[in-house]
Structure formats: C-alpha cells, structure tokens
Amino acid sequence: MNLQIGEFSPEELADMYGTPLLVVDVSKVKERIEEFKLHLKEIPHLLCYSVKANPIPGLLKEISDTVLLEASSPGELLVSLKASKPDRIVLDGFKDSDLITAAMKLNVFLLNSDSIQELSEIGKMKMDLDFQVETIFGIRVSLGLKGESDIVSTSTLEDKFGVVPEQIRDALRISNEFGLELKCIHTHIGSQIERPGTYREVVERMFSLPHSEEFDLFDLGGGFGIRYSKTVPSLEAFLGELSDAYLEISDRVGFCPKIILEPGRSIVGESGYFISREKTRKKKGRVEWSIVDLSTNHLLERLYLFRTYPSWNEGNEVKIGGPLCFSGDELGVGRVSNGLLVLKNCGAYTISKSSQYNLYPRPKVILVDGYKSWEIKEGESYLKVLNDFGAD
C-alpha cells in the first residue's frame, strides 16, 4: 500500500511543493494531543507543547488551544507570543534580566527558574516593579536521574540544570523573603526516554522531594520516546505508569499537586516526514548510490534515526546520502521509489536543529490537514543563505 500523508501521496506533495520539503500532518499532532490527555484523565494536570521541538508558528497557531506552549529561550517566547496569550505561556531554560522583566510584565502563567541565584535575582527585580505581578514561579530540581543518553540526560546531579534537593530550603526561604509564589517544582530528565517505569520513578522523587507537600504544581517536563530505529511502548504505557504512580503516591501522603508535562519530540515527532528527490545514482564498486537532496544539515538527531526508511516496498535497497561535503552525510541504507525517499517521524528536532552548512538553503515546511495543504514556511533561496553570511 503506497503511503499517504492525509489524504496526499508524496509525489503529489513533492510535485506541487518541490523538494526537500518537510511535511507535518496537523490532524495526527492534534489526535497525540487528545491522546494525552485521554490518558492523564484520572489526575490532575495541564498539558505544554515544548516549542523547541518544532517551533514554526503556523503550528504553533493550529494547537495553541488545546494546549499551553512551553518557551526556554526569548526567541520561543517571542514566537509564542504570535500564536497564544501569556497567560497559557510557561518559560523555562536560563535567564538573563530582560527576559525575566518581560515575563513579568506580560505576566506569563509560569515562570520556573533554574537557579538559587536566578530566583533571588527574580526577586529583587520584582520588589523593584510598578506592577502587579501575577506570574506564578518555580524552581527546577534535579533528581539524580539519568536519561537514556548523556547527550540528552538533563537531570542528573551533575548536569548544568537546574538545584539539588538540598536547595529547595532556600529557594522556599528567598520566595518568603521577597513575596513570590513559589508553587512549582520543576524537572525534566532527559529526551527520547524509552522506559515507561522511568515517569513511575520521576513521579515517587518528586513527592520524596524535601518540602514537596508545600508545591501545588509537579512539572515533570517531557521526555517521552517516540518509534525511530526501533519500537517504543506506547504512549498509553508511559502516561500509565506515570498517572498509577501519582494516585497510588498521593492517595498515600493526602496530597495532590496538579502535574504539568510538557512534550514537544512526542507530540509532534511521528507526524513529520521528509521528502526528498533522487539527483543521481551512482555505483562504487559493489555499492550502489543515491543522492538526494535532503542532508543531515536538517537530520542533526540522526543518532536515534531509523536509517531504513521505505515509503514503498519496492526496488531494491540502496545506500543513500546528501549532497554535502561531509562524510557523516549518509541517510542510511533504503528504498528510493519513483525517484522519491520519504522519511517518516520527522516532526521534531529536524528544522529546529537545521543548518546551513555548504550554503545550502533551509526547505520549506507545509501542513497538511486532510485533502487540505498549505505553506507555513517558505524555503530559502540561495540568496537568503548568501546574506545570511554576509555576502552582498
């Protein structure tokens, strides 16, 4: 059965939109979002979109009522801005003194801070402010908890984020001091986690927490895996563990604090594809070639990417690679079929991680919605990345 994006096949994509193009169906990210939240139903919670995944603002705008949008950086926070109100904004991530003003000033819904010293800092700031501030704040806690890699494990208590437990005292003595509302303990252990006993064992640290009965908010971030090189459990079995753990916990200590997460990879990563178009074949030696005209400038995660990528099961398998000066610019060994490769699970990490390298432009991303596509980011013209770099 040839592979549809909606109701599209690739080269209907390909041939009014051209290659390489990004593809993200928007009515599979919203049916991941309904998924969650069918199975967070039995507890409380408020469910994020972390925009770093993918954070182009047409997709932005299609989701932004159904769910928060986490930002960790001033530009994410400005594009959020573009598609939801501050009050359904949460920032995390390192602050300097005009992104926290800002903050403050728009009143985002949360603001949870990374450090004793950004949270005294935080303070000060707001003792000096003319406003209401309604901002609610927390304080990022690391569990000593490893990720599946330590490229992405970000709660361990060595890693750069966030404080050790022993510090929650003082954050709590600082949002006394300076009349903040520390409500939020924060934490994220890591990204494409791919153990559902892991979100079982996040959720009993949080409630072992020193002080943790004096939060009403657990943010226990994202992390969820998704399929790329091999089968993952369900997202059925993550949110399981987890919402078990929590009545179980909580029913035992007699209280309960509302829980936040915010995914982005597992929202929005199995609804992307990439498509892309052979430029040549070529043989050398016993190994036969395809170029195409995607690179690992816009696959930079590769590392957790299924090489074998068939759109159909036809023709027989190739190597493939891009068109950069790069060794590393190899895509894996798949089917090229009427000339088109299409990688799935592209959703996340791909454009927002892209680059530029060899001059070579960014592509375009479309969403498709049923028999409807559109464009929500044009691609870049050569010009574009040549000004980029200064050229006149």
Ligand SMILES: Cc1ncc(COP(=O)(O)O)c(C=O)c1O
Contents of the next structure:
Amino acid sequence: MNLQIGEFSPEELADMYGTPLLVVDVSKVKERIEEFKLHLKEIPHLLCYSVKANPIPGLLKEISDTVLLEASSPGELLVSLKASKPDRIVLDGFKDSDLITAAMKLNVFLLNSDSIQELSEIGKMKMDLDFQVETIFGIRVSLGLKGESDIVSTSTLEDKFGVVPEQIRDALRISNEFGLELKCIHTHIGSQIERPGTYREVVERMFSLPHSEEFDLFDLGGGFGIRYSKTVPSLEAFLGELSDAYLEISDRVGFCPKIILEPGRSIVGESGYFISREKTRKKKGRVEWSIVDLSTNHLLERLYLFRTYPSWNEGNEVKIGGPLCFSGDELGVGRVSNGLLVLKNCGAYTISKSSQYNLYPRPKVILVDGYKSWEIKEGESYLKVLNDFGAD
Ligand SMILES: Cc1ncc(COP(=O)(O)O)c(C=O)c1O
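Structure of the form predicted together with the ligand (previous: the form predicted alone):
Below is the entire complex, every chain and molecule, led by the chain shown above.
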C-alpha cells in the first residue's frame, strides 16, 4: 500500500521541498488532541502540549487555540509567547531569578516550582513586586515511580527533579509565609511510558501524597508512549486507565482536583515523517548498505535509547546509514525504495534535539494539511551553519 501524508505521496514532497525533510501532518496532530479530550471527558482536566517535543512556532500556532502550552526553559517560554498568550502557558523546569520575574510579570497561567529553594525565591520576589500576580503556583514532587528507561525516568526519589513527598509540608509552610497560594502538585514520570497501569499508579500516589486534599490541581506531566512498535497500547488504553483510577479514588476520598496533562510525544510523534534520499548504495563484504542524507544527529533517541523508527518503504531490507563520521550513525535495517527512505513516528524529539555535527545543516520542516503543504522552518544554508560555529 502506498503511503499518503495528507493528500501527498512522499515522492511528491521530496521533489517539492528537497531532502532530508521533516513533514508533520497537522490534521493528524489536531485529531490526536481531540482524541485526548474525548478520552478524558469523564474527568475535570486541562490539556497542555509540551513544546519541547517539537517547538517549531508554525506548529504551535496551529494548535495553541485548543491546548495550553508547557514550557521548561527561557527559550521555550519565548517560543510559546509567539504562539499563545501568557495565561495559556505552564512553566516547568529549573528557573533562575530572571525567568521567575519574567513569568510573574507576564502572569503565566501556572508556575510549577522544582524545589523548596526555588519556591522561597519565588515567594521573596513576589513580595517585592508592586503589581498583582495572577499566576497559580505548584510544586513538583517525585512519586518514587520509575519510567521505562533510566535516562527518561523523572519521578524517582534519586533523580534531579522536584522534591520528595515529605517536603510537601515545607512547601506549604513556605508558601503561607510568603502569601503564595500553592494550588498544584506536579509530577512527570518520564517519557515513552508503555504500560497504561503506570498511570493508575500515578493517580493513586498523587491522591496519597501528604496534604493532597489541599491542592486544586494535579498536574501529571506527560509521558504517554506512542507506537514505535505495535506492542505499545493505544492512547485510549492509557487515558482509560487514568480516568478510571481518578473516578474511583476521587469518589472514595471525596475531592476532585482538576487534572492537568502535559503530553508532548503523544501529541506530535505519530504525525511526523522523515523523508530522505539515498546518496550511495554499496556492498561491504556481504552486507548491502544504503547511505542516505538523514543522520542520527536528527534522531538522537536512536542513539541513546536505541529506538528504531518504523519505515514505510517496500523492497529488500538493507542496512541504512547516515553520512556522519562515527560508526553509530546507523538508522537501522530497513527498506529504501525508489531512492527514498521514509521513517514514521518522527514528530517528537527529533528536530528539537537536532545538532549540526560534521557541519551538516539541520533539515527543513513542513506542515501538511490535506491538499495543502507549507514550509514552517527553512532548511539551513552552509553559510548559517558556519556562522553558528563562529565564522565571520
Ligand atoms: C515536565 C514535563 N512535562 C511534560 C513532558 C513531555 O513528555 P512526553 O513528551 O513524554 O509526553 C516532559 C518531557 O520531558 C517534561 O519534562
């Protein structure tokens, strides 16, 4: 069966825009957002898109009417402001005093603090401000739960994020001292979670945290796994487990905090395709290699999580390598047909983690919506790459 991205074939897009090319099917992204809302309809919720997964402004502008945006750095706050309003932005991550002041001056919707120290700093700074701050404040807590892999496990008691549950009391005390209304407890388990039951555990542990009943908002972060392989459950399974756990527990304990979710990968991952062209076909001994113009510096998770991206192509399987000068620059075993390789599920954590190693330019990004396609990030020229490395 031929692959269509919107109403386009990969060949048409490669001819129109050149390669390597990241294509995001924006109508699929919008459908995914609606899918989230549909499966969460039983519980009070707010949906945020975590911009780190794919922060291209042209994409954010397409979706910012339907989701809030979650930013975790000064750059992500700036890009979110290009696409949305401050009162639709959630700010997470480590924050210095400049970022805290900016967030309060802007009155972002929610500011989740990472530590007691950060919370005290926020409190002190808020007291010095001579205007009303509307921002809601939260504290990030580790639930002592492990994600699927060590590198993307972000709610254990040992990793660098958040506070441990016993510190919630201190967080409430500090907030009272400074007149901060601490309304939200926040956590984020990790990325590419593949067991829906993990979200049941997250909900159970959030409700069991000390003083949990004093919080109006439970922000559960993101992490929902996507179908790099067919064994990963559907979004419906993840959200069904989460909603059922919420309904059972909130009914039992008698309070109903609003749930915030911050998915990134799950919103954009399956809507993105990398299209690349074969540059060389060669035999090394018995092994047939196809060297394409896409490389692992745009697919970083291929390197550190050993992720394989499903390819669409037909034909014989060959080993596929990129042009970079290190042996790890292998895209896997796959098929290259009519000189093209198309990798699926590349919408998340590809362009946002991309580098210019070997002084290769980062790729162009386009959006497709049915019969329409347009460029949202131009491909880099070699002049830009050289300037980025300090050439005159
Ligand atoms: C605080 C926070 N929220 C949300 C996300 C998004 O995670 P994912 O893309 O796996 O849904 C991340 C990812 O690192 C995160 O750190």
